[in-house]
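Presented below, as structure tokens, is a lone chain in the form predicted on its own.
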Amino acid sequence: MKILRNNLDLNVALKKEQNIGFVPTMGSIHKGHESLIKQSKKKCKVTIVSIFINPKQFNNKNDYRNYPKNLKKDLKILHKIKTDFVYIPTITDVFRKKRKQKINLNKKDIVLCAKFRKGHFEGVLDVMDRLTNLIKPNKIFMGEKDFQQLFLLKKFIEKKYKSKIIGCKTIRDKNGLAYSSRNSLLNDNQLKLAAKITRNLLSLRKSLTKVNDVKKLMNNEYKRMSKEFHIKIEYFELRNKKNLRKVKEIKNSKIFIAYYINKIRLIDNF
């Protein structure tokens, strides 16, 4: 496993590659990350991770300057099951060049974690087109579980790069909870909770398949929740799986709740 630490790093260790696979993180490597290493490592011939906090994406700076980081234990797990290159930029190497245009969604995307996180997506395009012009990968592979975050970018970066955006499924623990970087910063009764509600959502989403009157199913279960667990759900909603777009019916749907434990924001998708 090689650490490029600067774009020069980079530029020399990629030169003479190709088929190359690209998974973008910002460190705290769990099994989600791993999953989606191993799935370039079978699809690609060489696989780079980037560790990077982008802070364009954070709306919060508590949020940020809070993000769970440990470089030490991230570089063991990616050193064990090896991996190629990890590039780990500083914020100058990423954002070296001023944007000439402005990253603007459209509002018929601003659905979601676009609607309560101004400017978060905005962020997150603007550093995936920068990464995705310094390594040139040929398939860059992201989890499911942010499924907004991998619809707007199948459909900004394919437009723009030859690259191809491989969706991966979300991984769970044992309980069904999904890895994500955040679960570091909940305690083990927060954990347990998290874990509670989403055995709960797995288990509606199999009642929705039976019932004609789903919206009033999803209704009742919005105010079930918030009472039951103590918790303030951001939002709760049925859409399609295509376009994001609300709808009534499961099929090509997914149910898509974002909440808080204390102050720790969850997001999932059923």
Ligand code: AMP
Second form
Amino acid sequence: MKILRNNLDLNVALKKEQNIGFVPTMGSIHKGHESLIKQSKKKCKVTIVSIFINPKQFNNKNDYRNYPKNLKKDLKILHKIKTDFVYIPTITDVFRKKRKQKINLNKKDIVLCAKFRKGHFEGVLDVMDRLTNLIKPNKIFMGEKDFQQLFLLKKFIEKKYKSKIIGCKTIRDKNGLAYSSRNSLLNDNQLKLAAKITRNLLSLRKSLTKVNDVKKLMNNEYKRMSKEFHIKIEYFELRNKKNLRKVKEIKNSKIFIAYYINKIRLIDNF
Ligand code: AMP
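Go ahead and give the structure of the form predicted together with adenosine monophosphate (AMP), now that the form predicted on its own is out.
Let us now look at the entire complex, which starts with that chain.
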């Protein structure tokens, strides 16, 4: 495994490579990331993983400051699963060039996280534009765990570059909880609560297929979960998985949720 700490190293390392698979991450590598890397290794000749906590996608300074970091452990895991390259750029490496055109989301895309985290996806699109331009991957592997991110990036990157975005399924632990770097900020009780909420939502998904009034059941569940679990739910919506429009029927839909346990914001979709 080769560690690339600047753009010169990156250019030299990738110069002769073809069929590059790219897995962008913000580090604190977990089994969700590992599954993306495994997919990339299966489908591409070389795999490059980036570890970069992108300041531009944080709409809250404290959230950025407290974002979990674990480089030593990350490198150990990445080495173990035989990653070819790890790219760990500095902020200057990534944001050296000034943007010619500001990134703006379409009005219809300002839903879910885009509505509640102002500037977040503009920051994600900006960094992914830069990383794709630097790495020029054939395929980029991203998780359905961040479904809206996958949806927006697929449109943006595939329009501008030859790179294909490959969506990969959400990896969950034995309790159903989706692996997430932010889980390391939760204590044992909070983890148990997050798992309980997840189980509740997995079973709600099944119940929704059996009722006529989907909207009513969603509303009732929203109220029940807020009360029973004492959580602040930011959004809880059923949307079409192809275009992210709000829907009232279960066909081709997903439940999207963002909620807080204490001050930790968790998202998932079912
Ligand atoms: P992050 O490091 O949180 O920015 O995530 C990097 C990539 O890993 C993104 O494409 C995420 O969607 C993906 N990812 C995060 N958690 C999971 C998971 N539990 N299962 C599959 N992919 C995931």
